[in-house]
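Starting off, we have a lone chain in the form predicted on its own, written out as structure tokens.
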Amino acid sequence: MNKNVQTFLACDKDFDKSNIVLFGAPFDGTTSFRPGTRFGPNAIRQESFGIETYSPYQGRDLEDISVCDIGDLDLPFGNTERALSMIEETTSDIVNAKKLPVMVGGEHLVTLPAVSAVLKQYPDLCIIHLDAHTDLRDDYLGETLSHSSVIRRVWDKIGDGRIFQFGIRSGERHEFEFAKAHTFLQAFDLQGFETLPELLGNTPVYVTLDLDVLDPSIFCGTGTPEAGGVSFKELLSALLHLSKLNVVACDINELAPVYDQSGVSTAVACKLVREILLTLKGG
């Protein structure tokens, strides 16, 4: 690990002792709206320690799990397929170390090369996606490599039946049609969560959260906010359930902290980061 990285609260452990490595996706070269995603990784490291290491919501306690911090990626700008390619490696590295990858983004596009690298150490894996849109474009604006077409390009490559959509309020006509044909989608809420651990059992999972299924009044430092989204306490409660699956990556991403001067957002992604790494099995 890079001496120089300010790591994640209490998240600053030797990486070969580590069961858990984080790292960041700075990354926001196909943003649709509004940019500034590539500044939330380091945004969520500086404001986490305004949080502390204990979860009263679990009693676990950050100090008691092993998490390696390697820092940001240095992706290029302009480049989107290296970059891409720069998360896939990454994320290959820590698989093959038989550890579990928290990615934090980043916009949602970089959830593409990291379940990539992960299916290849798990080709039965599902994909848990909570979200305010489908992201099942095939394209956007004639680019197929789109955070607007994120999730489609991961059906491209596990098919159907394996990608569980929650929270999710916003898409056009074709990709809520797609969605019934080919993912299980709940709208507009995360009714059903509660039912992935009798349902998937020991399955492999992918988590990636994006953090605009908040609703706006609670998360609003993001580029692409929908009104008619989920509390904090009901994203938290259905979060919780990840300790009862077995998840063996996932991501957070699209935080644009610059969107929320008064800090909020990027507090709420702080806790919500903690609450996700102390669910995890390999913690």
Given for the second form:
Number of protein chains: 6
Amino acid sequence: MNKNVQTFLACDKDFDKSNIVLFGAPFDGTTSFRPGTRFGPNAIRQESFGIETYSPYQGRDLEDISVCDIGDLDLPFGNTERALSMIEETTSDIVNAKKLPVMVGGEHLVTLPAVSAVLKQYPDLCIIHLDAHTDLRDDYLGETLSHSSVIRRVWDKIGDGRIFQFGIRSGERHEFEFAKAHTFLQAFDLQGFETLPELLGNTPVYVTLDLDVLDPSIFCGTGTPEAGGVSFKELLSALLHLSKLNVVACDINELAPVYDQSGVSTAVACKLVREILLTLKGG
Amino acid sequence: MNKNVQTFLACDKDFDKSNIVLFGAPFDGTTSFRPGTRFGPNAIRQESFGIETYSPYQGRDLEDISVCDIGDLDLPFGNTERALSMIEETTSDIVNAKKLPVMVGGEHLVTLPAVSAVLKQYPDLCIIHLDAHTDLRDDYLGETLSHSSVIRRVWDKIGDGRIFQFGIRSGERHEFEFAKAHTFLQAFDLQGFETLPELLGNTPVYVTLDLDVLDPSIFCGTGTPEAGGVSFKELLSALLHLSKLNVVACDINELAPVYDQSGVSTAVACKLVREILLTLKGG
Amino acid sequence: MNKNVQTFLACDKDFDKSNIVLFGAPFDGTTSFRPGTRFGPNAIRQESFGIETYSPYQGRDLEDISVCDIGDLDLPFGNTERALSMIEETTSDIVNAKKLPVMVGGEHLVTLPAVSAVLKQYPDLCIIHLDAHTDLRDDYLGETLSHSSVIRRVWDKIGDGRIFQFGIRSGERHEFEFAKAHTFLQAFDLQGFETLPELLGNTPVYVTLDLDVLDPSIFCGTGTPEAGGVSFKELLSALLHLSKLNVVACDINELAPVYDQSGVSTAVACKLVREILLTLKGG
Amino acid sequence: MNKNVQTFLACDKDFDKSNIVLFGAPFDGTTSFRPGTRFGPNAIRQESFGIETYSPYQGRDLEDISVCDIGDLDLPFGNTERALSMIEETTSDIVNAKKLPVMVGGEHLVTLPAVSAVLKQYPDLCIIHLDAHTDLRDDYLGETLSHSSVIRRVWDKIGDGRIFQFGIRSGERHEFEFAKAHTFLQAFDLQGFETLPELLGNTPVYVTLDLDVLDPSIFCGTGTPEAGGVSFKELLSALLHLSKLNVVACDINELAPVYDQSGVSTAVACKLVREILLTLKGG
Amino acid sequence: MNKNVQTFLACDKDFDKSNIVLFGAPFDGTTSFRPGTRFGPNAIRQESFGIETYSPYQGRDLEDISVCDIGDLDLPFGNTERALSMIEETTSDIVNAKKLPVMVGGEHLVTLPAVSAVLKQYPDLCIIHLDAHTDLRDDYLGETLSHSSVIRRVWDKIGDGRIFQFGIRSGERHEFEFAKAHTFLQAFDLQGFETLPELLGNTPVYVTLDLDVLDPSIFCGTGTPEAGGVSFKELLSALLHLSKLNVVACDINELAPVYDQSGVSTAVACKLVREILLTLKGG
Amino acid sequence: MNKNVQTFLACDKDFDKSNIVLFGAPFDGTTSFRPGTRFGPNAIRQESFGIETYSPYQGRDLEDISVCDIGDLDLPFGNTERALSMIEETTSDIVNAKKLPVMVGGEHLVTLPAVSAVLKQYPDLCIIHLDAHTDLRDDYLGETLSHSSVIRRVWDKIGDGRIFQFGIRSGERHEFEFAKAHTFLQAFDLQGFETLPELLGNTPVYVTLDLDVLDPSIFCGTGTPEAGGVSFKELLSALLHLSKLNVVACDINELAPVYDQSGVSTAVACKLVREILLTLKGG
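Starting from the form predicted on its own shown above, please give the structure in the form predicted in complex with another copy of the chain.
Every chain and every other molecule in the complex is listed next, the one we just looked at coming first.
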């Protein structure tokens, strides 16, 4: 391979020959507290060579599967709607090519256009949402397109009973009340995640992983760290169940590398991307 | 509210209408290792807007209670005795006004004058002390007013059997021996904290929380991090028992923000201040 | 003063009694490289107590003048147009009250709405622009409202011959060509600044100071540091000439504190805000 | 003691009167990712005064045992073989003086020459290896002397069934396969460590502790942090079993202080050095 | 261009169509103080998109010239001789293809094999050396292949009167005495650099720029910062004279990004690489 | 030399055989803004091995002179008066032994007891004071023993006309007025420093160098950085004149290493200590 070609570890297969397509959505335009997730996807790509291709957890190797990393989108700055359109378009292209999209954010709002694109192909889509925050606000300072409203906007599209939230430990009172009425919400931990395969069977699933579901002890490189999260082992253990689900798309978001100068947060994200890729069907 | 008024999250009620009064004691004059806790209270105030007012752990909201944050004391530099006098005076003013003082340090020595002030009102006061360190030295390099002697000085005032120490994992041999004879000391963890409500009943209690009781994985922003501490979940779980105690005053200390450039330690402290405030009677 | 009221050093006068009104515009929504200027105005306010109110350069003291710091605007995230509207409105309010607005950014795009507001009152307004970058692009990735297009947008409003650029050392070739035709541009340094009083006489002047005009050796806390800039002494020396101009509004922008963990960049910005305030007529 | 003499906490006894000899091996010449372990031993020495000499875990005090810290070796830069020779020679000198060597690295390759020296005295030596990585590669980019090959090289010397690996969670597939055939490897955690005393009886044991066996939440100051590690409490709990083994030499390595600006990683290493010293026979 | 191809800014031309070939030599194996220059070339490549392709200093644009960035060499760790061989081989390949090599280090020792390769083609080669340090030691802790001996080793090859050193302000006494006898050495500043075109005429010249010749105020991201250096403007001004020399090869080295978390040092290096490329004949 | 003995570079001579005695005064008890200078002297000692013993500026070498570094004083925490007593006593011991004391701070207040001790031996002592700040306040928040009052306290002892201040650029108006009446004060730069040898002849001189006289571009590792300072070259150039004065004692203070993670400030301080030592008579 050309030395100047830089992909996520071992995700250097041709688009045509790949079942999975990885891309970066370096957008943090609605981040309300500390920005910087725009640097997440490139950091993950750069640092991925610090881990191995082989997973001793799964006994599988990235070298054995076919993933094409098509790089980061060239998103505009200061124009949320146009950025979201571009993400939706790319996701649609991948889905239309019968490939499984894996998006690396960026802030959590990037999930909205990706879900929109996938939903066209899979109208019965369910959402598995791992996060510290409910993301169920109706708006933030008047803006309805906000990282803190993203799951509410997804609910606007897919309605009750199809969103499964885990690890949630922060939100306004009304958000938790909204969840009671409209989503499944497991507060504080990941209990029940292991029941999802039985519950969802072959239903197409979109997995959105906000990395701040992790405790900030292991993942401080994010805009809004929230104590009391799950450990890496707990998260990994849950994610391994994905191999028994019909995951048709997923995203990993909210890494803001600048806030963790040790590099650990980026390394954690790289390892989780590897493990998720290895759970995917057709990978 | 005037945009320039900066209080801890939602602690913007009038003094007269508040049951709880929060203030900062930005003192680190006897810190023997790495100073910087003087910046703790302001950091907590500034960053508190990064968390929510609502606690999903308690189902309560800071908006529902009345807390007045009167800001930081203007303590002198280089004169320990005068600084301690000012803290004692402020604490007395709050207690005399029949309000519950919540002090944010600063180093741990700030607890001494606050206890002195509260003790006048509540002669049968007990102390609940969460810390990594015994703080039972008789002196440090000849100084008897030292952060590492603060609980010993408190003992000088209240005597045997009224100090309950948890999470302790560092000290000199003679300090642990002193504890055996004179205090209740739970080494390494918080076991037994849940028995305090039954044990103490309605006895007035002063809670002093040295944040380094937490494991440095989640709280590295402190002068003397000590591995092997309790997790955030363990600490929070213990603190929720405070709602069943007659807490008449408390302090949270030893955040030194400069040593944690990720901001996590400050966010952790903010969340704990919120949770403690929500456990207080009359809050 | 209430201990919780936090203004820029000594800028705590009543709005009605002040000739100068300072406010923060914490916007960085179009920043294309490294975001974080949203934290600039608060950082300046917090750290301003680290400098003195007295300027030995001017023999004047902030205590002698009347400035009201009204705090930061609550700008939305992800909606550039609405944020700019709010800035324009605030600036108009100040100008209409016959007071001199001093805005602290935020990214450089905040200058556009402020100029728009001031221009209504002073149709013959000229712009003095200190910066490392030309900011004369027509658009950035298709967006015409961009920090790198801000002076071009100002030019759209006021036209040829009324923009005076200093310290410029970065831009695309066509930007420099545009400058040759439409603005006065002094590349690399501040030569000629001292001739402005004679040149402009009593013309109303808007001064926009992009702090990255400074060499990154003294100001690394900015999104796009550009070597080869002016020294602090050179910049201060130039700015002292402002006392001989009819400055009717000004802004200081592009401090991103997170990139300078030593705190020097913020201290530099504080000192420059002090010096600029002390040069202002009616201050 | 002369104020300029700096040893690890309380390890200031005369060589002749000491049973244990501590030395630093500041070598990081084959580190493939992020270098900096050369600063490990000095950092541990400098920061050790931040912890106590007394261990409440063991009820023992460094003041009660006799350890001589002979300082850091003056290893050359850029010549791996010569550096390893110097380490082997120093270890031999200590072993020949009938003292127990405790080496502080440096990168993990320093274990190879130390084992070689100890093996001469104890031909039936077994190795206890705590690490995140297998370190069983045959070479790295063609180099057989590499930190990622060190245990493979040790195996070359001592053969099958004498290496006990714990906490391993990263490696290439073939390394795990090699381990299956030739070593005892406990993946992911330290289960079984407690059976070692019964298993090994009085067999002479060399303990090599790569600190990255710890989870990066508590130990981010290392070149290749690997999520999913053991907690400090788990590690300490395992290490306390060493007092029941015939440990004849040990090393602690892979602290790279620059990657953890909070200082926690160094403090963790200091505490582990103290605890290990206190478990040693004849200490 | 493929989004995953990452070259230094605009250096994305085909090898065959390029007159200049840029490559990275990520080697820091003999660094005696603080390592980390191995990350220099990749950092420069990544951050180069933060500057413009156009130089207002020269009125030239990288888009106008043909440069091929072939990426970083895969150098082994812990084997100095093999790493140097690989650098020599690559340099030879470029020179033999009648192209001008521009190497980005890495520590300064990388200059030795590059000079060796160039010397074969240009036996009358002279060296222009900008640095804080003499680099004229005969060995360092016994090693003759050392970053602090590199110019001495170059002298071994080309002898007296052909090395021109500028900006030197650190070394042992005997190194300065050696320089008096064998090289031209301008201490402390760059005086005389402007006379080189007249002095050297059409002689083939190898330029080696150790970035620590810059004052650490503007370039702290290096292993051995040495106060009292030249300013960016002084250095740039000198380098612009290169366009009047017959430069046949050059290198830029000693950036260690980790020591400058503001990113300024990397940005400075990027700008200097751009400016040097634009001075090269045939560029 | 024993590998565990750590002195400032080459300052390892016996006390009895040394003309100069260096010691650390790690005190920052009255620091009002950002503490941390307590770590200054040890940092200088540790990092001094990163520079050379030879000064190309003076053509002299530390190996040629006799300096004894006796280490840091064990100063108490929280008791300003006792700490100052210990400094005065040590300085007296050195002066009484007919040796020249060189003290490394710590905050600037350490100068007061050192001057007191020296004054007993040299009643006609003059003070040369390099600093960003006047240090002429009568008190700070009521404390007369403060780093910001130190020169005022010195004036209390020696009176008018004997204090020569350079580089001063910050203070309250009344401090500058005090200086006009009672000291020689050169604002902003070091002009006139070169006239001191003629002016002072053989008068005994105490030199106190507050390193924040340097511009923060080159020295950000200090509690109160103040832009507009002198460059390293300007400062060094001035200090070289000390060799023509009768310097009988000196101090270098206000390095707070934690605020400069690049290490440059410490390296700058090391180089200045070397240069000052080499200017001293009898050195």
